[in-house]
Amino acid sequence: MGIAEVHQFAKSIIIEAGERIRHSFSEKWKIETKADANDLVTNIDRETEVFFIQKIKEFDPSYKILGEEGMGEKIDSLEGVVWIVDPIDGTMNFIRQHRNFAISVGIYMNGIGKLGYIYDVMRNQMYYAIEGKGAFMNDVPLKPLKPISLDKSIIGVNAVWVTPNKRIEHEPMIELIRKVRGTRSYGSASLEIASVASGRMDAYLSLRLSPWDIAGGAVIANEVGAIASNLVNKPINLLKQDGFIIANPSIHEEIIEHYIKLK
């Protein structure tokens, strides 16, 4: 199966899934909690993941699927073709705001990101990348990132990381916030990644993300020259949760070396 054919198929089912999600606003949802009171899941998350699994398996039964809601297979290797799917990234926003959430899909072949998608459902904006062919938003090419200094940068960071916590020294983070031009927090990792890839932000960092949060965005990042890594500047691991940073290459290492002090 050629990459072009897989790409067209992926785009079509992501758009169809987005339409299904938009139509769900006229329905009554079932909302549950997962790991904690703020970790929410709806029947629409699960139904959307099942939709992806059914469509992907019809297209090619050999494809493996790692999904946030656990409807796919248990994946312990990235060998072969693996789809990494987040049916609704930003479920809290989906429930409370009815916006600022996305579908995120990464397609990896033997561990190499070949295709990546972030679909802002309510804005109907599809960010995507094909390995070696560039990144796009609604078929308009995204430009390679231009160098920027930290003091002129806008970064995405959750406010919890600048307060006392068990994972990171918050004082250097406060220094970072004072250094940069501004901060943003949207509540959807994939949309934050898309903001960096499109140059609207210059970095985004989180202490704990899962593979489905970042798999699609990492492919897009590579195609515009952004650097995606964990918080100690090692390659991202798409088989476990880990810290994560995506940044303009001119500030990536500076942020890690001077401001991220893990406990």
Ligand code: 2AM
The other form holds:
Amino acid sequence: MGIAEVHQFAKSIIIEAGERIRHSFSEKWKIETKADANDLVTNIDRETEVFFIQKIKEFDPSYKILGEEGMGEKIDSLEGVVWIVDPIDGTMNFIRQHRNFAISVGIYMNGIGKLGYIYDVMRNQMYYAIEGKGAFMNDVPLKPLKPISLDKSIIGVNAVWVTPNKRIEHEPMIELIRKVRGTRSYGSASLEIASVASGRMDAYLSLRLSPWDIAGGAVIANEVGAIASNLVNKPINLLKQDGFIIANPSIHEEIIEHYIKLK
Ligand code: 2AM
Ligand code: CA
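Now show the form predicted together with the ligand, given that the preceding structure was the form predicted on its own.
Every component of the complex follows; first up is the chain already shown.
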């Protein structure tokens, strides 16, 4: 199967899933909590993941699928073709704001990111990348990132990491906030990654993300020259939860070296 065919297929099912999610606003959702009271999931998250699994398996039963809602397989290796899917990234936004959520999909072959998608469902904006062929938003190429200094940067960070917490020293984070030009927090990791890849933000970091939050975005990041790593500047690992940063290359190391002190 050629990459172009897989891309056309992936794009078409993501758009179809988006249409189904938009239609679901006329239904009554079932909302439940997962790991904690603020970790929300709806029947639409689950149904969208099942939709992806059915379509992907029909297309090629050998493809493996890692999905946030656990409706796919248990994956302990990235051998073969692995689809990493978040049916709704930003579920709290989906429920409360009816916007600012995305479908995030990464397609990896033997651990190499081949295709990446972040679909902003309510804006109908499809960010995607094909390894070696560039990144696009609704088929318009994204531009390579230009160098920027930290004091002129906008960074994406949740305020929780700038207050006392169990994962990171918050004092250096306060310094970082004072140093940069501005901060933003959108509540959907994949959309924040899309913002950095598009040059609207210059970095985004989070202390605990899962493979499905970053798999699609990492492919897009590569194509525009953004650097994605964990918070000690090691390559991202798509088999576990970890800290994550994506940044313009001119500030990536500076942020990690000077402002990120893990506990
Ligand atoms: P989700 O909506 O798919 O769960 C919110 O700050 C962002 O972090 C969202 O992209 C959310 O994805 C993601 N996230 C992933 N794991 C999380 C966790 N354990 N707790 C809170 N947010 C998480
Ligand atoms: Ca999700």
